[in-house]
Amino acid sequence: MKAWTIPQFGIEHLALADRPEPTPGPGQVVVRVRAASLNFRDLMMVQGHYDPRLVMGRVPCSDGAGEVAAIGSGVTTLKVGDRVIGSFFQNWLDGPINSSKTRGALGGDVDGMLQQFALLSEAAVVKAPAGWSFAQAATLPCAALTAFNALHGGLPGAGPAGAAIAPGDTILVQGTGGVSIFALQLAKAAGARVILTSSSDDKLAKAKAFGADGLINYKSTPDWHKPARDLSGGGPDLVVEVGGAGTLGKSISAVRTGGTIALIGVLAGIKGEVDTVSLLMRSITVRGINVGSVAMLRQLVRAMEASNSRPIIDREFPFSAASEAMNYMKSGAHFGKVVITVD
């Protein structure tokens, strides 16, 4: 079969390799992926950006939908010819996470998905939603589980601490990236209301169409923070950040008081100071979001098939073009989802 790797840090390092097909132990499925879509998180591993100690040759990409191929023995919950993606996490099941359940990643810690055959744990495997295209499975695992954890906490009526959003609440989502988007699709689908920042005024626009509430240029708008709690009559209740050190700052002055901030990503930078004496005075939750377990991406399957809402990729590219999906990304010209097609 064929297989992207990581043979050194670099997207123009990125190799095609082969490797033998693998074959199933118990309890596991192999599975023939046919699309896979690009995280962040998989251009700083392929960049070397995110761990300096990856082992040399991965395979890269945390996301991935194919059918199931074989299947080992014991295996009961799947069958060949399933339509399925794999869940980040291979030993995040259920429950609260521990370092133990964070082990066993995709793309890092073991071999992620931009391969034709896929070896996975059948207990971190997820049919996927009925009715769906590969592509737009694959855009599940990580983009979408994140922005449902972020919202919802993962669990029903997760209460404040969980960040389970009701009907009115305002959230506030920064950027225009595969989280982000997901965020605006399933807080709209909670009935809550939406902010939503960019340094693009064409990308806003965009999610106008897509349910945003209320835009904000926070390239021409610097002091983003002071619009959004206007907009939001006080201050949003959730803050979606992507930003990390760079704009958590101004998510601090954004929120309101008793709101919570939901710390996604690093888009903006990883070291800064923070306002420690707004948290303590406004009483601020700021809740650290590492994509979710086995049991949430079953729930958000659940959801996204209840509300019969799409994913919205902006590019596909073909198998053979993965550094160029991968230059694509860095650029930051997507809006939504980019997926490579795995033939």
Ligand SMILES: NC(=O)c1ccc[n+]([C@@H]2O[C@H](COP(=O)([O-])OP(=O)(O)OC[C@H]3O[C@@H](n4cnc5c(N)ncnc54)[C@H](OP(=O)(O)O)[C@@H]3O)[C@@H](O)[C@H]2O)c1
Contents of the next structure:
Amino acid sequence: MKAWTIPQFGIEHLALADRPEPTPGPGQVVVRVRAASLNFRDLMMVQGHYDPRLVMGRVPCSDGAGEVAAIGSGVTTLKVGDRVIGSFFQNWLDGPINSSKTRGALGGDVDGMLQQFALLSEAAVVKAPAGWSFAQAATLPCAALTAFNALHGGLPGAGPAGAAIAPGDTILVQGTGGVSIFALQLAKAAGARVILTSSSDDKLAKAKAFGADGLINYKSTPDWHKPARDLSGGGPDLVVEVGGAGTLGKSISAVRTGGTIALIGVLAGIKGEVDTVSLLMRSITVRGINVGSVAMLRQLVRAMEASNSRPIIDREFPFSAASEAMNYMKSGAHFGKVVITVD
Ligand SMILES: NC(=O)c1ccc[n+]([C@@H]2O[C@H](COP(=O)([O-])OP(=O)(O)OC[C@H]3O[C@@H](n4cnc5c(N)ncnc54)[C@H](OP(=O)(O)O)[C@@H]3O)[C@@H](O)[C@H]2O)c1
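Can I get the form predicted in complex with the named molecule as well, since the one above is the form predicted alone?
Below is the entire complex, every chain and molecule, led by the chain shown above.
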């Protein structure tokens, strides 16, 4: 079978390798991958910015969908032909996060989905939403689940993804990448208002068409936290923070007193100073998000089916054009998700 691998860091070094088809052991399944979707993490992984100690030869990409091609002994919940998606974390099945559950992440600790056949744990494979294409299903494991966790995973003890936002809340979403557009869709489905920032007026117009209520160009309005406060009558209840160090200060200024910042990304920097006084004086909760569990992924699938909404795919690339797809994503031209079909 064919697999894209990382023999050395750099998108230009991605290599198409011949690998033996995997055989499932007890409790494992082999998935014939039909589509993989890209996340910013995959770019960082391939470029050596995520894990400098990554094992060379790793197959990239956490996200993929396909059909079950073979099952190992003891597998009872899946059968050959089932349309499925793999969970980002193969070992975080349920309950609160801990350090052992986050070992075994696809496309990092273990081989990912940018290959024709993937060996996965039965317990960490979820049936794809009914009626969805493989490309659509492949967008859920990382970006969508992260957005879902940010919006709905906030209350301990309220099930795998207890509600963190309520209908009528205002959510601030930064940019128009994969996580952010899912956050927009999920927030609208939950009856929330959404303020969205982007560097592009064209993308803001698109976001409006998908339901964004308030629009701010963060390039032409560098002090975007001010209109964000005005548009939300005193500050959003929740900020979906994907910029990281470069945006956190303004997110702290924007969010309402008593509000929450879901800290997700590092698009605008990793390290920086934090206004600790504002955090404590205004009782702001900063909640670190690390994707989500298999149980949350199952709940996300149910939520997407119930809301009838579909992922927004900007562009699909063929398997042979994996490097081109990564460079396209790196350019930041996309709105929503970038998918690679696996033939
Ligand atoms: N913690 C987790 O579990 C988790 C899970 C998934 C992703 N992440 C992280 O979340 C971030 C987003 O991931 P992704 O896959 O959605 O990335 P992506 O699709 O590549 O998002 C890129 C978009 O982000 C926007 N952006 C860039 N810099 C920005 C800034 N300074 N302010 C506001 N928006 C900015 C831009 O939108 P415009 O073009 O509209 O300006 C850009 O097109 C990454 O840092 C990723 O590592 C973390």
